[in-house]
Amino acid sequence: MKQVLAKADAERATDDIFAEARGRLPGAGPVPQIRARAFDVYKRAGLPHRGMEDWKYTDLRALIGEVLPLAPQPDAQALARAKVSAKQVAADQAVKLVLVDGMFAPELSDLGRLETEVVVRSLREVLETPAAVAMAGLLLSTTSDSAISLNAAMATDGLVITVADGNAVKRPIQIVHVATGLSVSTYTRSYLQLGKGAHAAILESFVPAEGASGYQANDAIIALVGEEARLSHIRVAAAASDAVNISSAIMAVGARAKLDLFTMTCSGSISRYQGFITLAGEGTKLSANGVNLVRDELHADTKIVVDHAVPHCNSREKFRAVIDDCGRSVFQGRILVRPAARKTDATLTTRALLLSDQAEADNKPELEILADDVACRHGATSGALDDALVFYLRARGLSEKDARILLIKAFIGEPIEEITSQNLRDFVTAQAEHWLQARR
């Protein structure tokens, strides 16, 4: 009974956080209604445990427990706070643009260095123009995920990118989530277009303002990539050691395109990263990958799933993990070929190096296969780090530190390396540095 109790006060609390952020939530025209929808649609399912399948092993019920309140609008005292950290971040001849507690800050971004190819508006102004009527579905879209649907009734604000056909976007642009708040929640929801032939490079980065702590953000991304166009989208999540960071991503690439994703999640106390990747069009390649490091008691899940709705595309992904002291690390990994999508090439492999006996690991790699004449692999590894190699490196005059961060490095390099852009795979890696120094 105590926990049925509990289950309707989250659930009293949650209605009641929505109702006294309707004021503030950005929409004209349908917005509203296409809002109170999600959020119902949220208020039936409730927060992910459990008893969902896709959340099996990331039960938010119970280790959350509830959603916290939405945080206030950026004052100037944490605009200044959020400056410092969206420098200490920035990426090599990044165009950087800044979201503070769920709001764009344009003060703090790049925007006179935006290639004239981008058209970059935030998702506020968007909502809040007659063009909501027609883009208010696509925008504010929902699935049958609860943490989708709720970020969809509670965005505040985002970033709508696109880049027309033919263009190709020479500098990357760096979308820095930063939170500056105490035990307060976050909504943030993007959208990017990609045109034919149209190429472009996106990193986003989460990361805490100093003093920020207990807080929760939810953000969402819709990319819709058009015919032979290109796409790296990387994503680097180190929030405060106390924060819950749950990033979506859903995705449709067209025929003759290709998609590049890498997501790194390396700190934080509870991260959740789900793409959803549809591959729509004929000819369409995608390669996946990412690393979760993870230590203390981190729980970082990473789930992605990938659609070939059609025949002859190819998707490759590369997951690994490395888990120390009491970390827990998931990979849920789904490749489905519908029916019509023969001579389907897909791969998917996932690897777990476990740094101490009480580090955990949960992979579960899985093809649903609906057609002939396809060629699909998967496979999941976990073991410890070589005591043989530590000590052949030891003999050559490392300190056994160093012997072991240069396994761990060579273990995630692979799929770091699949980076195309160097800026970029330079900033993933010197993020990966920092938390192997930084390892006891």
Given for the second form:
Amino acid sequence: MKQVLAKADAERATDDIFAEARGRLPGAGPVPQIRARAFDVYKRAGLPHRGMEDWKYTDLRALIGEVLPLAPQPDAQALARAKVSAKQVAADQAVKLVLVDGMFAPELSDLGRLETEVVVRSLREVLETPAAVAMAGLLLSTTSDSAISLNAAMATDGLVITVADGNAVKRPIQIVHVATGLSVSTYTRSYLQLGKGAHAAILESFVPAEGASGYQANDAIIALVGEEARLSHIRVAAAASDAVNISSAIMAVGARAKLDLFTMTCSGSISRYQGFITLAGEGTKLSANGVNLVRDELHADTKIVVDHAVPHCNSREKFRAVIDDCGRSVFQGRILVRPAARKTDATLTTRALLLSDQAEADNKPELEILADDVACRHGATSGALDDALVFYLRARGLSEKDARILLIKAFIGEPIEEITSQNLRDFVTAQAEHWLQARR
Amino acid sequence: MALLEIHDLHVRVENREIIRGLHLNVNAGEVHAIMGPNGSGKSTLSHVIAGKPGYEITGGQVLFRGENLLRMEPNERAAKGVFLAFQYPVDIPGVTTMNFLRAALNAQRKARDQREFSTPEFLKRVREVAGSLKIPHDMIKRGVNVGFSGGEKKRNEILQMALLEPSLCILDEIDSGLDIDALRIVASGINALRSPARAMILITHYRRLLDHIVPDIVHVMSKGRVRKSGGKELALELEACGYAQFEDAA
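Can you swap the form predicted alone for the form predicted together with its partner chain?
Let us now look at the entire complex, which starts with that chain.
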């Protein structure tokens, strides 16, 4: 009874949040209606909970209970704090685009360094233009996930990045998401469109400003990768240790294109990354890799769904989790091979390294093969560091701490090695190193 | 003062006494061979000197240059100059031999308050030593011992020994799993490292190794103690008569 009441209270609170936020949400023409519909979809399902197979290890209804009020527009002080964090996390040579508490902050971004091969607009600007009728579709999505529906209803801003046919963007574009607030929620939604043969690398960082606490960040990125295009999407999430970060990626990849994905979660009370990748054109190649680094009582959940919709596509997934203290890591990797997708070649390996007796790893690789003549493999393991290896390194002069760090780095090295850009690989390695050095 | 002094050492593993009152003195410049049947405690002795966890020292002393070795962490022992060539070197996927060697060498140098080697200095040294051990360069760029043959693993142990320049080398069955050509390469690598400042302890079942690396002193170990010590001719005697006579004396 108590639980039913609690849920009803939470729902009422959520209703209020949408009602209150409505006036602040950008969008002309049909946009408000689309938002209201998305919110209805969300409301019918409610917060994701363990009764939903996709969320069975991350029961947001139980873990966070309610959706917090929408963050206020960042003031000068919030922007100043965000600037410090954005600078700290800036990757070498990347062009920075900064989103603060769900709002694009051009004054913190390197718009002047953008190459002419790429066009960047804010979602707010796009949704407010008279041509919004055409753009309203940006808020629609093909997935029925309730966190994504909530995102569509509430998105205050984001980036719309377009690379025209044949254009190659040389420098990586780094989208930095900074949260500055206390007990508020933020929603961003970005779009990425790569034309035929276009090349780009997008790095996304999620960080708190100093003093940010207890916030809920809900981000979505939707990418359309054109024929023969090449996209690298690297994501490093380090939310505040009492904050929630939910990131969804919905991507469709055209014929003979190549998509390299990498996601790393290294902090956040509750983190969830969910990637839905559709290989929509023949001959595409997907490399999807990631690492969860979890300590204390933090919870990191990574879910990647690869949808082989057409023949002759190739997908490779490597995932590693390192869990210390009472941390919990979840990896769900689903490979769907549709009836038409013959000659599919897909592999998925997931391995967890448990550094303490209380650490927990849930690995769930799933293959759903509906086509003939395919090659699909998956493997999952979990275990502790091998004492014999630690001793070998110590006998050669490394301290126990350094020996363990070296072995953990080697363990997570395999997915990181898949990042093709040396710069971005070094960036990710440095972030991982930072996590390792902070281990007690 | 001897480089290594072991006095009345007693060691237990899971409540079984493996080493039972062992004495051994090793001086700088000497090469000792410890021979003995399976289960005599030879490998346990090498592990205890190197500091492998899991052994309970119930009595005795192990002094290295007069310092109590048993109180030091394995890495401290390594930095002081103790090196164990493993009987079964482990594979470390994801850590290249090159990075491993550099990490080990610099960790030891740091512990000794020496400056770390620069990359070119380090590479030059690795190339020289690897060349003399016929270790191809691509092997060094691969994960430590990953996909290596038994012989390659043992050569990699000697490579590490040559780079780290320890003053006490304990070679635990360095000859096991080696064919005659590999044994020659490994033995000549070890012989090249003999020096008046360095001592070696060769642990082996077989005399064959001692044809290639001629020891100064041979010890026969059985049931956790040194039963007899002598010159290199003791190895020949052992081959003729076997270990049984020493077990009887136990």
